[in-house]
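Only one chain comes next, encoded as structure tokens, the form predicted alone.
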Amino acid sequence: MARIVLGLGAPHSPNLPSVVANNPGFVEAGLYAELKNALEAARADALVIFSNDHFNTFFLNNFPMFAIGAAPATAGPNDGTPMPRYEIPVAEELASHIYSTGVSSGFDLALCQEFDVDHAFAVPVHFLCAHGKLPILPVFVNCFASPLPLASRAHALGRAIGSAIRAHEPDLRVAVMASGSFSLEIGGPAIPPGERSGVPDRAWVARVVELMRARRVDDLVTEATPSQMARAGNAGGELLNWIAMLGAIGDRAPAMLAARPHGHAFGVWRWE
């Protein structure tokens, strides 16, 4: 049977690949390297990534709340992010299994069979598996188009996907990742004058990290209300990706969880 062997969390800021390329000593470079080492040590056969589209793969005329990408491969980034473009293998069989199992368990998931991805998926691929040998499984969570899914629903989605993975008959080692920020405003009113982005709610970032370190996921789900995520910025809903990942891996303490001043964090959950 398939089993989950690792949990990961990281930001997907589109400037990270170019910043790290020009400054290898950048702190985020070392943190992403730590995640890569954990992924390689876990000997994963596939990487499930909970993340969100920024109106590049989907748009408001057809923006699913939750979607599974099931295709032989995808490619990205499709949004002009200054980084290499990758052809990315997809764990299609596992994705199809999760889709059908999810629908059977009450999640009316969208299914994408022809799609590219933007930096939300391409940046983690760049830092963790750019060699192209590790298939990913994209799980799209609506973190931008209001109304967002409730945190409880995102957590339930993660639990359902975790159960589907464990019910998959082939003997696969699966890593599960969240990609996104906790507090981030992009080009909106809640940023400092003259800046393109900002962190509107640093106290919320600290609170999120505190709750995850203490394994108080139920409290995190309760406190991650639509109004709180809105106060955290127009990208504050990306926390839902982390909540879904936590649902998939179950009640576990992080082996590493490092908050950064840019409204995000890096985390590793390991138990083997």
Second form
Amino acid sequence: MARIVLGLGAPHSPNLPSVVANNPGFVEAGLYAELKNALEAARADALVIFSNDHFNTFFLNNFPMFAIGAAPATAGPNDGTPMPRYEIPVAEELASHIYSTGVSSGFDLALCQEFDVDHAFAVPVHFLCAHGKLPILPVFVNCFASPLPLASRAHALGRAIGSAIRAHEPDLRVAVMASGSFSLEIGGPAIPPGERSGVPDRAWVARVVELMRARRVDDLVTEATPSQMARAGNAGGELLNWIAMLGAIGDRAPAMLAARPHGHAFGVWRWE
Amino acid sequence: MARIVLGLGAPHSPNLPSVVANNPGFVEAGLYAELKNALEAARADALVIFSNDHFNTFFLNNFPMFAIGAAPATAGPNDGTPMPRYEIPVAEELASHIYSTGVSSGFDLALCQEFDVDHAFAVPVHFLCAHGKLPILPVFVNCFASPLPLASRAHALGRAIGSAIRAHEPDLRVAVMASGSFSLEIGGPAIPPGERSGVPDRAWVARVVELMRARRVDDLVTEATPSQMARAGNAGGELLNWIAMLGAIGDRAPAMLAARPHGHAFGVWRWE
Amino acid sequence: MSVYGVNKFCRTALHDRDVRAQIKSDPAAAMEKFPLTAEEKELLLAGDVAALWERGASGFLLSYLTRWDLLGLTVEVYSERMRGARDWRFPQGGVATSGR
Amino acid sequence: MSVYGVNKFCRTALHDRDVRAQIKSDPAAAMEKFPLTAEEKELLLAGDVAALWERGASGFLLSYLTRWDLLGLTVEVYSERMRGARDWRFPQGGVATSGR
Ligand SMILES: [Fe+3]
Ligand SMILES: [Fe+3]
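Please could you give me the other form, the form predicted in complex with a further copy of the same chain, since above is the form predicted alone?
Now the complete complex, all chains and molecules, led by this one.
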């Protein structure tokens, strides 16, 4: 049977690849390297990534709440992010299993058998598995098109995906990752003067980190109300990716969790 | 507050408009006329239609399990069905309310703010409200892309939509309709010799009608297993539209329910 | 991309009149636009709808091809061949992928 | 189609280089391709991003326009205007439609 061997969390800011390329000593470079080492040490056969499209793969003509990418491969970024373009293998069989199991557990998932991805998936791939040998499994969580899924629902989806992985027959080692910000406003009224984006709720970032460190995921789910996430900025819903990831790996404390001043954090959950 | 004033059920076979045009005395013509009379008598302000796309509005690159059409208008058919083309007003505000309420009740709905529709919606509009004065509200249920939603989930969605309608502030009269077959195989191995489609499970059609007449919706939900619906043909999942509609209108007996030899039925639920 | 490519081919035949015309005039060239395996191309060219269905393609979508007798598939030919599919009693629903 | 049309306009500016060029050269003509109300066209032409946001358009999508200084929206201009939006504390989520 398959099992989950690692949990990861990281940002996907579209400027990170070029910033790190120009400043190899940048703190984010070291943190992403730490995650990459953890992923390689875990000898994972597949990497499930909970992340969110930014109106690039999908648009409001058919915007899914939760979607599973179940194709042989994907590619990205599809949104002009300044970074290399990757062809990325997808763990299609595991994705199909997760999709079917999720539907039979009452999750109303959209099925994506042909798709490309934006920086939300391409940036993590760039830093963690640019070699193209690790199949990913994209789980798209709606973090942008109002109304967002409830935190309790995102957490339940993560739990269901965790169970589905553990019920998958092939003896796979699966890593699970979340990507996204805890507090970030892009282009909305809460941006700072002269800027296109900013971090409107640093206290919430600290609170999220505190609750994750203390393994108080239930409290995090309770406190991540629609109004709190909105207060954290129009990208504040990206926390839902982390909440889903925590549902998948279960009740564990992070081995490392580093908040950064940009409203996001890096984390590693490890138990072997 | 809004309330539900009528339930309807009917097929959407793409040949019906031309068959009826050429044979005004056709039984289906009379049955659709009966539904039209019931709809006009109910003085509805909006018509919610539970029906299913046939890979025309959506495809497997992003196929939603349940989707709500929330645009000012739609148009169809988009699939070459031989019939007039309609511009159809959509009850956008009610649709947005149903969407938001559904999401906050834990349904993972896709949002469609620009879309056209295939014969599944255009045929009912042709027979019931071709005048273009009644806004519809399309609820897309996945009845074709395997795996389908569970019958219990479709029923729960209908219940949630019924509650959302009853919690909508404007004093609207809302009719609710299901469209689709109970048993139909199109292009799969269960078709008859020399034909492109057929009805593989007439006993199931009779059973569905019996349970609906007896108001045994819970038994219908229990008996409409994935394997039973598959046995009823590759369009047998269209029963899910009826199950969702019954969830919306609540526990009621039909005033009229007429099964036809083509694997489908016409029904009217009325209580005023 | 397997199976998905077959479904997409059939769906595009319905929705895109240019692709449909090319399937009539030069089916092998038309197939190059779709993510089809070599085996799928062969089966499509042979009109072997039963074998495609057995691999997971949608019968509903395959039967679009009969609307214009594409790939030699009149309704009569289609029906006879599809009825010959094996092991089809009560198929149930996983996702149809390359692996099915 | 309102609001949706504004969001689509901004998204297409990112994804379609031809539309983007036309927004630069002849913004009014470019807008004809989108389901925009007369008021929305005026507000877009005026670069009044705060008013568009107040009507329900996505700030995230509107801010794409600054990437190419479209409609006069440098980051500085955009920021100053958007920060002037009214009644924006903690907006919460219904669907943004014409009615919002
Ligand atoms: Fe993001
Ligand atoms: Fe149908």
